[in-house]
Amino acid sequence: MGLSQQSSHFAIAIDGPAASGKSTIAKHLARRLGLVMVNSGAMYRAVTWKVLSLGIDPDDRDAIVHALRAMDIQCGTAGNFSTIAIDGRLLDEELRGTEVNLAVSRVAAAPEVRALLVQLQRDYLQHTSLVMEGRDICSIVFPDTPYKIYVDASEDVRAARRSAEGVTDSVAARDRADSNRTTAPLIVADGAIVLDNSDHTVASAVEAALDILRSQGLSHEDSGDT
């Protein structure tokens, strides 16, 4: 499934590895274009947080799937940003904990988790046009959107960014986990244009992303500002 055939809404899809700057670019694009920014990673982190809170081993797929069936996952918006709640608890700071960070790639590798969350991600398009960032947005969630960007940066730059954020996991290990998983691996999707964000400022990266989107056919009339 790509762009909804029953909706005039559209998706700007942004993929990239950890600490490439894709979330920051997506947030600024959403503000500039008057769209909703959806952080798909927060959805996987929310499920991971719940799995860990239940004492489930993040490698125990059967237990994860059993727990997933009982979860009430609510996806919404607040202003220009997506929100995620599980069983009535709105999650935010909990999603950035070390335990979640270390386990999220393993939980997200479960095909059942990805299938459910991909559908919830696509459901956003029934209500609004959006900028969505993640690791399989261009390739799996919205493969038919013409607006695709793959944000990358050198491993050294990305490791430094993670360290500055107080995160101690290995970007190389995260890259291997995301790129080598069987279900929806991280790839540069067909039609995606690579934006090397190693040396950009936030402002220049956003302008570069806008230039890419214009080259892919996005016009002012497509934005939420009109």
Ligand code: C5P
The other form holds:
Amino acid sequence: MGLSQQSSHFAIAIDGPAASGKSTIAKHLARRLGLVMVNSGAMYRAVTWKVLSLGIDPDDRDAIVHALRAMDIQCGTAGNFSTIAIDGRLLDEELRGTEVNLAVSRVAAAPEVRALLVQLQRDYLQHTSLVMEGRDICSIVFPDTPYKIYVDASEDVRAARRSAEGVTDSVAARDRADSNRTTAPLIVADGAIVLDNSDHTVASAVEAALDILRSQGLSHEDSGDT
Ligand code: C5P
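After the form predicted alone, can we look at the form predicted in complex with ligand C5P?
Now the full complex is given, and it begins with the chain already shown.
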């Protein structure tokens, strides 16, 4: 039995490639359903930011593991959102920079990094019901939750979204790395339903996600807030 069935709390798991719109959908779902939205990518980005700020090569696994042991990683919430602090520094804007974009998939491929962060992700469920988005939430973090969505969008749409945000991010390269790594690659997990977000508006994507969740048995009250 997985964690999602051990507590009274439940998890909605959302996976998908970079810039597919999964964070936006997760954010709106959390608001509509009164849940906490946990951005697991921010956790990988935070460790990456710390690794880079220590001057460690993102491909140097031994140095990363060594540094990881000394990191004080604090996961929390502020309102309906997850927060992350490392060694007392609350991290936010700095996680979206180009350097982190370029290095994060390499750091996230380290099994030791994943083991630690997966545990911290599961710990959230001890405190609250949640919507968590990432790459392995349906397959590894909460494999037993019935509520699983894989958000996809065409590569063109995803690249355009990132450049409209003014961010340099090779989404195709990150997706290749995330899909081809040995540990916890991005996949459409068993039980996940694919939501193609190439042509949706935000509002219609959220409705489509709610339809999927209802079809998976979710009866949680919808506040109707958008
Ligand atoms: O979701 P976001 O694009 O911010 O994720 C940044 C990176 O973190 C991904 O490209 C991936 O390498 C890693 N990640 C992961 N597993 C997750 C979430 C993110 O490996 N559950």
